[in-house]
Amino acid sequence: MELSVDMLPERRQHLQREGLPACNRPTLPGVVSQRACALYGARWMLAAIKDAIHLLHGPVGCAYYSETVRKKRYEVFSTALEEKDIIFGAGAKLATAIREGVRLRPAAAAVIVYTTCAAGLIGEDVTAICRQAEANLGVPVVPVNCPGFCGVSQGDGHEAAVTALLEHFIGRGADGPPLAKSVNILGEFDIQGDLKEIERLLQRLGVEVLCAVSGRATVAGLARARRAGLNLVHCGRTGRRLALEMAERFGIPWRKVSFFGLAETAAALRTIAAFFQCPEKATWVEEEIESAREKASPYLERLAGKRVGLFFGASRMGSMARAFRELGLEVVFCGSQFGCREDYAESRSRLGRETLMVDDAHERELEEFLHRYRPHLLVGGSREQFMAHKLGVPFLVFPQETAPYAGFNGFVNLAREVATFIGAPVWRLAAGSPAPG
């Protein structure tokens, strides 16, 4: 179908309203998307190792940008490269502050050194170093190798941190066989207390969460993560490369399943009850259900027949949309910074077709389709919020800022915020709002 929305022809096939759009392909020059670099993609999947050493080889910079990762602040040490290290080489500095950081924080399980497009362009040894300071320090030190240079989306960093987790982390533990009724959660960030709702879902099955990577995880639990009996994939592109890599390596078999939305929540308790052979564990879920939608209801009667426009990380596209449906929401486009194929055909499954998909989009496409289609809330990063805010549409931040949107209770905040968001008085002295009807 001919989309009729003004664009530039090269970006013709990154939008679709049937198929699946163009992507894992470089922005194009002299556009500014709201992609993040490499980099800032290995923090969002490695930060949350708390009892490692986080040590950035390149400008402070750099350091500064990927302290706060999914809107919390990490502690980073940086080698501070500078003009003259560029010239003549950092390799000592780096020795040294891996040294440093040893000996500040001599309780650390790890050194985590990430490679910045500084030190890639000046072909340090970064692995070299680390060994022979692993040698030195009986600490493990793990080269990272993820310049910003080194892929086109932060979608290449998730690939750089899933390599030194199969390679420094995960298959560092002791072999042995699988602990009963234990699991992995893989691309699950831990925001707002997401987790945590998770894991209450899960004990009332009897099923132990050994590691859940990335939202909170330990250099121990990682170790341990190879003899869990059943990997749960949250986030698609990451977590699916972890858990096929699993299976081949150590043979613990996955399932992808989400806890966003009723029917998602409900299908994974379902699912994981099966997979351990004790369906009785999940009767409870369909009173939950019940519940939830009980507790919702004065939010779903406001809320029936309104449209939205999602636009964020890839992960959680095509089960947020479906959320969004069960509040009542009609979907109108649907788009992430760095999908891959795999979350585009997920969400196209979910909505069906006529709905439109879009790949990178910048702020003038993002700008059109929110005159063009009118929703009436529209849901993504922080970058697009002052747009929004701009044109007069009601926005929501996602990742979220305040409560959980996992689990049947977070279906329920979920709910309740969306409406309090597009009931907001506010919007109807908005000058120059398309004012959707």
Contents of the next structure:
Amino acid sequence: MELSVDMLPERRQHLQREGLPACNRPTLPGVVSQRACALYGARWMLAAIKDAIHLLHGPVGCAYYSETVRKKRYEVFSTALEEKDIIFGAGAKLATAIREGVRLRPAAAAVIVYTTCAAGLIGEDVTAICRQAEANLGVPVVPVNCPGFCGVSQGDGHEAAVTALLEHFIGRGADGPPLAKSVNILGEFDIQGDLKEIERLLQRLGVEVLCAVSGRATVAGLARARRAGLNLVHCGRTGRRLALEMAERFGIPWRKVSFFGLAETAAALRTIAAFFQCPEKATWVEEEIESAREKASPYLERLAGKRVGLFFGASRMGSMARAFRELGLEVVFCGSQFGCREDYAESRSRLGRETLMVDDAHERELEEFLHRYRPHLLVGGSREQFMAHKLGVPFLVFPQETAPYAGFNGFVNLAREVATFIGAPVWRLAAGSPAPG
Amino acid sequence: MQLKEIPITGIPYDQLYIEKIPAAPEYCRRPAELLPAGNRSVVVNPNRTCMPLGAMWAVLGVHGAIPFVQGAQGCTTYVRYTFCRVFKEPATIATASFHEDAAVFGGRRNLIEGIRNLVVRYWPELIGVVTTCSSEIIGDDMVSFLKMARANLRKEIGPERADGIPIVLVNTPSFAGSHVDGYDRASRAFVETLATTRNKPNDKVNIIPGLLYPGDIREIKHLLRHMGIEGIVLFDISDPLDAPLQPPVSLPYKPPGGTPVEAIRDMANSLATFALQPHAGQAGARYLERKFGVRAVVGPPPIGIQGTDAFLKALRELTGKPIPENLRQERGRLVDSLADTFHHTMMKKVAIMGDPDVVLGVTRFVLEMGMEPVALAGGTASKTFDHDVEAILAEGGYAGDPPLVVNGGDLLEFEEHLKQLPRVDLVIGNSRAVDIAKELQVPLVRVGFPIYDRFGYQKRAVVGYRGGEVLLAEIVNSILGYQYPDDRTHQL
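Since the structure above is the form predicted on its own, I would like to see how the form predicted together with its partner chain looks, so please show that one next.
Complete assembly follows, chain above in first position.
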């Protein structure tokens, strides 16, 4: 078998067995990339803001695809640019569209305007149009500068969304003393009930969640976020930037935590308890860990010594890698689509020197890893899923399909699902003796 | 779907329906002048997507072909997501990966390097180059770029291997048309590039199915087989996008099947070209007719009895082969099903949305069932849609109120209109109508592209007589499940 890295020498630095892979570089043209564009990143961050109108300034396709993010379907508005708009400019059309959107949804608390490749290329001054519309309509009209080609991946769309959040949403509310024992969770997208599980644990500490950015965010909730006592950074890259800026502007301290896996969750709870000086030195944490371990133990027996390959968006890599190791799985390769240096460093510190680390692996490389390492499970997004199936490798979609993986109960869910996936009869049937006849 | 009120026996059929909650409690009426999409600048929940998707769909239907998308990464990622959701299959689509530098300096480097990288990684049998809005706006000179890419490839892997890989360029600016038009353009680009000579007649018929699912294409092949006719199906996604799981596979994974490149070259020699969906595939058929005199038979989609009849009759006329007994029996079974269930379907008020050809085909079929179409929305704007709807209504002698016809438009327009109607019994459309059906509290029968919230719809057929039975059963059962209390369904 020809090695793809030898065919594309540019990729060599992105695969590392010991150090950290090169990252944050443009994707090679001509590969089947798993990355998405900046617009997608921005939609991923902001889609859940419920009481805002989401208006895409671009061709209709971008709006069509942006409806379904995070496995949910959201209402989107679009200017649906056509040929004449591309030639003669679409500024007036955008202004009208904003006005019409507000008339159609009078209850909306804000309008979020996303730019696309087309709008970026024809050089529309979206910011000025939004400012004008805001003055005319009396509703915040927020431009998000995220043409698809900007930056190397969807990560740059996350950045653009964070910029918009900071400038237009967070901390717009009235100032006041910090609300007692309240936190914001930054970079938590509340997929399949993760947030509920995290809230349950925080409630046991007596801590309230003010705002989850952006799993459960509203315009009003974001405005109030400045009064939190502490910021918890869950998803690294975007969360970290939000936290730093909020620390600077409103003096809110922050901690990087993760709620995936027993050790990480316990550490997170200890950090938060220490910060708020919670009196009951959390004996219940030990009890919950014990109980979770007990519940998971039948599955853990079946998982010992199995191999897993991980391929995530970005910073969940590190904490999830640790959770998988707690399950008794050996992580044979670990990669991400748009992780930054900190993300890879964090994962490396949790994985040791044996794991192959890869940045921006594309489909062909993933196929080769599956072939060479024969992992018992691949974890990733739904684009890799069907390719893995065709090669006979069980696949776990993360963000998950069924139950929360966060917190102690989430760990049990994870153990149960991983064991079920790996032991599923379908793989035996697929790989076994040839079909009769 | 919960029954709110159980109908009492003795109520005439047209009044047999359940008191419905018209809309969510927070529903407020929209400004009337903003309801038609034509009056607005803003589009709310579009009912169509962009051209590149149609072109990528087409390329994936060619054996060993890989689409190369000259645009930003999102343009491939979104489409791959869509195909994964709909077909549950891997979709190998390469990206030119535009970043800021391409936006400023153009996509020449991306294309030349990209073609090279794609070839050495996958050794495709054909590359379908699909443009996007960004490459069209910055004005990439694709023809000359492709020449350079070819020259570069010859240098790297030798002229023989390099020239063995045909490259087909499909221009699909996303700011014009829709996925239906993208497929249409691809059909023309492929025959124009590959079917260049008419040298010896082959007695085959070309079929351009349009955006039909693997199950549908299998059904069309079934009809051809029983007619004893050899066909060339252009963009045959039935195997590539519904492949068996049979490890071990060699790397890289290449899906089986698809239309062989040789077969596309041979299309110029055929007897005729059937474009089963006039909006998606007509361009290819017309081109072959103009250039080589290969007769073009455009539509109607073989959905329902008359639709399938028309297809088979055209095949009979063309080849002189009779329609065999077993297809007559299939037809008879469908007619029998229609008769058996007519009292359930008659006078039911139905709203249909989706791609224009699907809407037209299904409309003809529901008229055969005695249903009353109250609103028809073809997401892609079309020159002939309104006229076609009128023709279909007239042909069946339809006497009810004429339906609202949304040619183009968006889902907001469709939904708000449905909310104002006194009664709708059923929505037929793709998965994007889920919210509308929920809001109206009526069942949704899923047909067309995309269907991502149910499994198996891509494998079943709705075309042909047998497909008609499947669709009929689904329509009837959804009416039964919704409108009839259990104690009345025992003696159906």
